[in-house]
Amino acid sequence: MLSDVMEDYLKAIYRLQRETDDRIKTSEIAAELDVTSPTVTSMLDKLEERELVDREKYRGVTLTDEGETVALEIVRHHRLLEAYLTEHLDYDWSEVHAEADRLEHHISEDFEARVADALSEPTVDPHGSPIPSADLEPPERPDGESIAAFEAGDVVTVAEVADRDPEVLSYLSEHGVEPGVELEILEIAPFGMVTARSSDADEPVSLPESVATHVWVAEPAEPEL
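With the form predicted in complex with the DNA in mind, please provide coordinates for the chain only.
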């Protein structure tokens, strides 16, 4: 049996691994979870002991298959909960993250199944992030691009908004930037700020680079399913 905290570390490593594709360093995990480096080191000792991570001292960790499975289970819980909260309890997609973070460790397999069933086995959460399937097979990396990679004049469809800050999300929500909308890129400023017009808003919206890189678009020739 794993503690909630261990699950949080595995989830954090999983997320970082998705982003960087490299060994994950102590300090990255520390930043992600808002703890100090020695705390991370001691937890990595325990996770290595349990063969949930592969470790090279001083050079970071990667998840073992078993560690990845645990992480996927938590991510599945998290995203199913987010989807359920928006669909059935009237939450806005910008609000669900914190609630899901608190509940994800405490639901039973039975609960998970009933929620998945109530939602007809959804494949993406309200942010457009893929929900791991019930068998917890590692999903394909669905490679899209951030809107920061496009140019003025391009028109793209938002697939995923990969931010977790509710302030940012609620701003995006209010300005028509959410999964499914079309965005016409109006300008990419030299310092990375993206200005775009949403099919879902009257006024254009400008996003600093740090936010724009979290707004993802599926590959160009992706037909609607």
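The form predicted in complex with the DNA done, now the form predicted alone:
Below you will find a single chain and nothing else.
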């Protein structure tokens, strides 16, 4: 049996690996989990002993196949719970991350299957993040990059938003910036402020740099001929 904390570390390493093709450094894990580097080093010793991570001195860690499988199961639990809490229990999408964090370690495979069935086997959570399938194959990375990477005049579709800052999620929800929404970028200021307009809104929305970095978008797909 793994402790909740061990599973949290594996999930954090998985998230970081999805953002880079390189090994994950101790300092990156410490920042992700808001703990000290010595604390991370101590936990990595335990995870390495259980053959859940592969470490190289001065280069960092990656998940082993077994470590990735554990991480994918926790991620699947987390994102299914977020979807269920939103769709069936009327939670706001800004509330579900913390609730799912508390529950993800403690549900059975049967409960997981029932939740997935009740949701008709969703492929993404309320924030647009891909949900690993029941066979725990790593999902493909969704297309997209930060909205700040585009230019004024571009039309983009919101693909995914980061789920860990309730204040950011509340702000985005208030202004209708959610997965699937099409936005026209009106201006990108030198200091990072993005101004955009949704086709469903009368007024443009201003996204400060601290908010814009949480929004990944992609160019709309070309219509099929």
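Because the structure is a prediction, the values reported are computed rather than measured. Between two forms, the rigid core is defined as the largest C-alpha subset superposing within 1.5 Å. Positions refer to the first chain, counted from 1.
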Legend entry - Is_shifted S37 between the two forms (CA, 2 Å cut-off, rigid core): no
Inset, instruction - Taking the rigid core as the superposition reference, indicate whether the CA of L16 shifts 2 angstroms or more between the two forms. - result: no
